[in-house]
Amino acid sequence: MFKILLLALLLTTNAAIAQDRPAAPVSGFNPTQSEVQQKALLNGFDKILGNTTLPDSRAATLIQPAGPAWRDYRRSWLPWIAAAAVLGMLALLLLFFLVRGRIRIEGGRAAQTILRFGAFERFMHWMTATAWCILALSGLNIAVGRIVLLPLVGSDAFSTLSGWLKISHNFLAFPFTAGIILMFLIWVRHNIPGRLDVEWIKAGGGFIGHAHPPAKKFNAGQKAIFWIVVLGGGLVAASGFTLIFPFYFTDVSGMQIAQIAHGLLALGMIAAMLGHIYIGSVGMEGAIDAMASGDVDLNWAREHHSLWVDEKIERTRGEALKPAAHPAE
């Protein structure tokens, strides 16, 4: 009896939940067959919902139309754009080192040194450029790690890298936007393009042949620069907070927008960096000291910055000039 009384309330549990389970949207729609695919479901569903804790009910979404092709882009297309990206900058710094070498300082090393950058800008540079070093590379650890990394260091210490460039990615967001206002406002009044730049290009800015056109502070490749980083790291950095902040500012098919944009503009950066990092250190004579003391040797100052040397020698009446740390060679 306690048998047939269990199975009838079984059997009319069941009913009731039968009763209230929604209908699927589309007709002949029947989830049990074994041929039904992610795509029919998506087909069937506008999206799939789960149950969040979060004020905002969008982050409930769980799968959405656009989602197969935005993981297809994330799994497939990012790591080679990444590999295009740094490998073939790489490849033609070295072949522009191989066929052009070291850029020297054609009169060698002056006596004399003048002072190119304060110690505010030069800390300003350096926050920038350390919290772009560590993005950069928590960056591609996100779009090529598994297929680089992980088969290097095993899976529980990329796990645990993984983890710790993930924070460091997210916070270090902060000065590197900071770093890119900063710029911006200090250098920007000697970065509006003009004709000396048109002319600067067309000499090939001492990079093709030896000749050396005048420039004032910043020469046309360093306002290129300066540019790529003030816009292109202003979008990487708005993208960016979008993401560390998610459904504040869009939905999900936004967020997936602004992944794809953040990734790409990151990139194009990283290879621009890589050359400017190149021409900073090892491909140019002299320029490090820039950044380093502060002070680049004359020669090597009126060489690029002509122009530029002669104001600031007139408006400072020779007070800029220093002697050189080292004899000229």
Contents of the next structure:
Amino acid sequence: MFKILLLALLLTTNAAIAQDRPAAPVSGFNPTQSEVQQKALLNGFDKILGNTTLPDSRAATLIQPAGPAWRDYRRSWLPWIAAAAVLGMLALLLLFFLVRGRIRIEGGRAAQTILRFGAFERFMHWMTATAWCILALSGLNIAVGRIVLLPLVGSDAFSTLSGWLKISHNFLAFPFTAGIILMFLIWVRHNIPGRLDVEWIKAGGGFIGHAHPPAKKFNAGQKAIFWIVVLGGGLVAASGFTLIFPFYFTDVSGMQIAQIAHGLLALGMIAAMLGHIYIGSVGMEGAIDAMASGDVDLNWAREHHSLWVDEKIERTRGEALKPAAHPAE
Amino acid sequence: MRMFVVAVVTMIVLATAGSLVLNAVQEPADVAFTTKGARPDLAEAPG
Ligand code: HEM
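Given the form predicted on its own, corresponding form predicted together with protoporphyrin IX containing FE:
Once more the chain from above appears, this time first in line as the rest of the complex follows.
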């Protein structure tokens, strides 16, 4: 009798306790805890391999634990970094424009122009720049197209467009790389940093305030852009070629790292190039002529590259000078 | 403007040359990452 009472008591207390707690799994198996253990276990391995009779031994990889981390980064961090690089930079440029306005030729347009970039330099610039623009847009589509473009154009148009953008991203890599190599060879001697650059930076480069610190063919700001293009572009190209030649240079983990590096470097380069495009067009009066016709206004050249003007006139015995098509009124 | 057009044309020529080289040295993904065992080639089937 006593035993029956004790059993009844135990059953009722157990039922009461059970109501307070979430139902325990029948097997005593805790899915959350074991997931943690599984992650810890998997992370101890480079990959989990099975056996295969397929000729391609890579098919034996069952799980590559770094894969989910790579995927999570592309889903969570990458869109924010892309937004910061593109939208953040555009916002900064707008702010700069509102505060500083367009940088004018202070002496007004002169009656003469001077040859700044010859035909080959302009050709090289536009080939690299055009390839770069399409690479940047198609790269952004790979990184964030599903978030930005897919909701706007729908899945059919998005998949067709992405297919073409992907093809252009792969193949424009060749003219882009050729352009970077040419730029390095042709312009490197004008882009070695020197004491003059320190003075230029100290004087705010004419961007902050209205001083016109002396500069040779390229000032410190342009030298920075040159090295960003040559070194940044070179690394972007190297990491990109690692991806379009899969398994030639590295394995899956190496390619994941290459893609992350490629995306981050490319986004940094996009931010820098937006600044370059702004100053070369709306931001500074007269700058675009250098890459359009090649001839720049003489006053513009004296304000921004005074030492180069003196040296160029002396070297060409004035032949670099031409009457302006639209002389100052 | 003339140099811009020359640059774009050269860019297209280099990209096309790149695509030819790439297609010559690489196999398409559906060939490179599969085997015949997984995809029977019906053209080779007898009869
Ligand atoms: C030699 C030049 C280049 C090569 C060979 C190259 C190649 C590649 C490849 C193969 C991918 C991965 C595509 C995929 O996952 O399907 C990629 C992604 C990407 N590329 Fe390039 N690329 C080059 C230049 C550039 C340039 C100049 C930019 C931008 C200025 C750029 C921006 C990007 C971006 C943002 C991604 C996405 C990264 C991600 O989603 O994690 N690329 N590139």
